[in-house]
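Given as structure tokens, the chain that follows is alone and in the form predicted alone.
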Amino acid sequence: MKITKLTTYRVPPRWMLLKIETDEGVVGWGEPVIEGRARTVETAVQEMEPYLIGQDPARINDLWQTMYRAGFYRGGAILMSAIAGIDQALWDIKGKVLGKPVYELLGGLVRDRMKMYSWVGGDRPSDIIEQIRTLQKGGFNTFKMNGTEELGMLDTSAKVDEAVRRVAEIRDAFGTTIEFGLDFHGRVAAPMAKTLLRELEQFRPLFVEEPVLAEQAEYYPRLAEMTSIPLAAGERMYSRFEFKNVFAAGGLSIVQPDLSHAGGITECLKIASMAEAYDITLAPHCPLGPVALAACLQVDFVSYNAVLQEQSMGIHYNKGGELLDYVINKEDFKIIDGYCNPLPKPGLGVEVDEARVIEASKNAPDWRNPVWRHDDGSVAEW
């Protein structure tokens, strides 16, 4: 079997799907994208075509290493996202050829079902309590929300009080009937992270995500020493070579590689195994589309340390397109009592509605995150 063609489709709300075709008619789907940089990743995928056309798609390891090493320069959000989507599609092909879900090719199930969580609130969260109540009716009892709006490197007590008030209201409304993580989203610098973590500790959030930016990872062990809240990070790290130093330094309780950013299934399996050796749990980052979620679930179901899976159904970013809009086998993605069962179909387990994808790609928006500014006019972390 030989790879014959790669086709990318940018689709609403902010995703990009990749179709890899072969000379035997077997097709694989991947999701290579950086939110807000889809066109850049699309170009990177096209630049990798010479490594792939005419090659055997079954040689995933060799193709991965070729894409990673042959161009001399490597790593980073764009190149690793391009590799990630291609890798997903290659695994999809392999599973379809062998008639097995990818998790069966990776040693089989380590669990019967996977715990899922849902986003609530938006960039500037409001009406969170009502959103949680609505999602509870659908079986969810675990959530994630933004912990704060924009925050200066050194900010006011009023800003801290507002973040604390929001969390206090949630605990008052639901007690311990739900669990929730707080995403600092890289908006909090080290001087304010200490203050916020201490103030929030009394409410026992499930975790705090990106307590500081990944480029300030040296603060993870320092922050972990002064709080009992589990710290999570990883969506803005792109290979095991970035994760290894973070793991060795300590501080993280949860690692969150993104299967569409960090080299795909092949790389994230290695990251998951490295994390397990350091007693760090796995909760893949996935505010993306159906192929990305399907790839995450393949890793979750073979990784002992996988504890939570993010998914984007109903997330505030999904304007103009929802996760299941592009899926034929919607029932396989049904969440029951907050859990998802293993996807039963061969490959990644997602049947992509290609006609819907093609139609949607004709008017795909160029999504961009907003640019925020502080009161003094300087740019703020979003």
Ligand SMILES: O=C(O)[C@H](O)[C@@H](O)[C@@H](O)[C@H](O)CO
The other form holds:
Amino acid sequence: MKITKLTTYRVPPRWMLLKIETDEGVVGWGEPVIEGRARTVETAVQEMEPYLIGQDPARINDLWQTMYRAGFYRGGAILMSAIAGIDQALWDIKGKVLGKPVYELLGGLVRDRMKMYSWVGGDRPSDIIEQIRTLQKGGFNTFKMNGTEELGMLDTSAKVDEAVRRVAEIRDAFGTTIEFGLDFHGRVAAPMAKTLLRELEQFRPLFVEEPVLAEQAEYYPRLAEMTSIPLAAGERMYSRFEFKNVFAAGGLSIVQPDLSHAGGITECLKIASMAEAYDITLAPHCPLGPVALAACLQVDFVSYNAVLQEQSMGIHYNKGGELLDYVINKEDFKIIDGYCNPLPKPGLGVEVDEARVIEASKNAPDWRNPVWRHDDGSVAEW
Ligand SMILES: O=C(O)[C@H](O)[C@@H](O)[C@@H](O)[C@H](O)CO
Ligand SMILES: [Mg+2]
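Could you present the same protein in the form predicted in complex with the named molecule, rather than the form predicted alone shown above?
The complete assembly is shown below, putting the previous chain first.
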């Protein structure tokens, strides 16, 4: 079998799907994308084509190593997202050729169902109580929200109180009948992280995500020393070579590689098993589309340390397109009592509605995240 064609489709709300065709008619789908940089990743995918056209799609490991090493420069959000989507599509082809879901090719199920969580609250966390109540009816009992609005590198007690009050209200309303993670989203700089973690400790959030920016990872062990709140990070780290330093330095209890940013299934499997050696749990990042989620679930169902899976249904980013819009086998993505079952179909387990994708790609928006500014006019971390 030989790879004959790669086609990318940028689609609402902010995703990109990749179709890889072969000379025997088997097609694989991937989701190579960096939110807000879809066109850049699209070009990176096109620049990878010479390594792929005419090659045997079964040789995923060699194709992965070639894409990673042959261009001399390596790593980073754009190149690793391009490789990620291509890798997903190659695993999709392999599973379809062998008639098995990818998890069967990786040693079979390590669990019967996977715990999912849902975002609440939006960019500037609001209406959280109501949104939790609504999602509880849909079976969710685990949530994530932004921990703060814009926050200066050094900010006021009033801002800290605002963040704490929001969490206190959640615990007042729901007690321990629900769990929730707080995403600091890179908005909290090191000078504020300790204060916020100390003040939030009493409410026992399930985790605090990106307690400081990934480029400040050396703070993770120091912050972990002063809090019992599990610290999580990983969506802005792109290969096992980045994660290895964080594992060795310590401080993280949860790693969150993104299956569409960190080299795909081939790379994230390696990250997951490295994490397990350090007793670190896995909670793949996935505010993206259905192919990305399907790839996450394939890794979740073979990784012992996988504990939570993000999914984007209802997320505040999904304006103009929703996760299941592009899926034919919607029923396989049903979340039952907050869990997802293994995807039964061969490959990644998602039947892409190609006609819908092609139609939607005709007017794909160039999504960008907002550029926030502090009161003094300086740019704020979003
Ligand atoms: O945890 C999450 O889902 C992420 O922090 C998410 O909010 C961002 O990755 C966003 O998608 C960037 O455009
Ligand atoms: Mg996050």
